[in-house]
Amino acid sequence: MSNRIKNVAEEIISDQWATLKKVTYSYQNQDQSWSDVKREVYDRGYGACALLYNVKKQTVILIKQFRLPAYLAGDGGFLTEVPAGIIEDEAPEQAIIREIEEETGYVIPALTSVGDIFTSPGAVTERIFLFIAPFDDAQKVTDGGGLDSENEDIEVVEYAFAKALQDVKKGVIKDAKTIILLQHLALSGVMKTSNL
């Protein structure tokens, strides 16, 4: 922890789906002066996501679902994304393997870690662990679609990798974690990008 931050105090504003806090603290500026700062911080826990890819078919598995914040921001609300979910007292790998099966219907035995990111560090504590994994049709055990108990209504889409990259360029795919994983896969050389 930094010695440039002290007197941190937190007050819970809302504790419904996640926790919204008002945080006050003292911050030492680069010129050595101190400032008192007030911020609202949204704490929804950590998450994990994964991009499934098939080299032979040159496809990836994405999902499409309604996102209220995107809707309220005037962007239609339905986003194309990689499978993702909140980590619940488990390793990130366990969480995303569970989420992949719930959301897509695929059982994935192993993943490759790509790292982790903060989604919006100015206001949200969420850290997302990123993974990629190869898939084949034999690993599909259910239709997926999410859990009724979590009010999930997820459409599973097998996307041509080249089209996914084009849709990033066109602004059709706007989810940050999905863009990062698609670009990672493109840069890795595992999938073909020569016809873009």
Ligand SMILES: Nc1nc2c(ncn2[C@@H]2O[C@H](COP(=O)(O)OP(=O)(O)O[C@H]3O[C@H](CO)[C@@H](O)[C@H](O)[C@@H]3O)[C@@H](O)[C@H]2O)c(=O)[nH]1
Second form
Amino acid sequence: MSNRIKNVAEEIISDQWATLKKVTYSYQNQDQSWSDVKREVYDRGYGACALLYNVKKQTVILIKQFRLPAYLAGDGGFLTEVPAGIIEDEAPEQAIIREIEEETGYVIPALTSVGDIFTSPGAVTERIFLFIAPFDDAQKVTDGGGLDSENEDIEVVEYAFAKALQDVKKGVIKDAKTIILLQHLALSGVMKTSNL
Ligand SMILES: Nc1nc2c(ncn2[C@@H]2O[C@H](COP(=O)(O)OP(=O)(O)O[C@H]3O[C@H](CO)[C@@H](O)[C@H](O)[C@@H]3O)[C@@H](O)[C@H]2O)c(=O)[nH]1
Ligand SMILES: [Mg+2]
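Given the form predicted on its own, state the structure of the form predicted in complex with this ligand.
Then the entire complex follows, led off by the chain already shown.
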């Protein structure tokens, strides 16, 4: 915690699906003076996501689903993403193993952590934990598609890795966590067939 921040007071503005707060605090500027600041902050917890890849097939597993905020932001709303979910009362890796199975139908026993990111730090408290993992066809046990009880209607797509990277370049794939993981995989050299 920084000693440049004090007198933090939170007021809940809305507490339904997630929490919207008004927060006031005193902030010490670089010139040592203090300012009183007011900010609205949205808290829907932390998230986890994972990129599944197959080196032999040179493919990755992505999902396509309707995202209302993207629709309201004028982008049609159907986004291509890595499987992801909100972390409940569990470790990030456990959360993503559960979400991968619900959303894609693959059972993935273990993943490699590649860090965590703030997705929109000016307004949202969300921290997303990023993972990658190899997959093979034998690990697909159901169709996936998400939970009917939560109105999830998820299309699972096995993408050629080269096409996914092209779609990032062309701006077809616009989801930040997905772009970061695809670029991470490209930079890591993991997909090079010479690594087999
Ligand atoms: N009832 C209700 N349900 C909601 C609301 N907002 C979201 N949901 C539902 O809550 C579920 C959340 O699904 P998850 O798979 O756990 O999360 P996610 O939406 O995929 O979120 C992941 O991706 C996000 C976008 O990048 C990330 O923001 C998030 O951290 C996580 O990684 C979905 O069924 C969604 O429809 C709401 O306001 N009301
Ligand atoms: Mg999800």
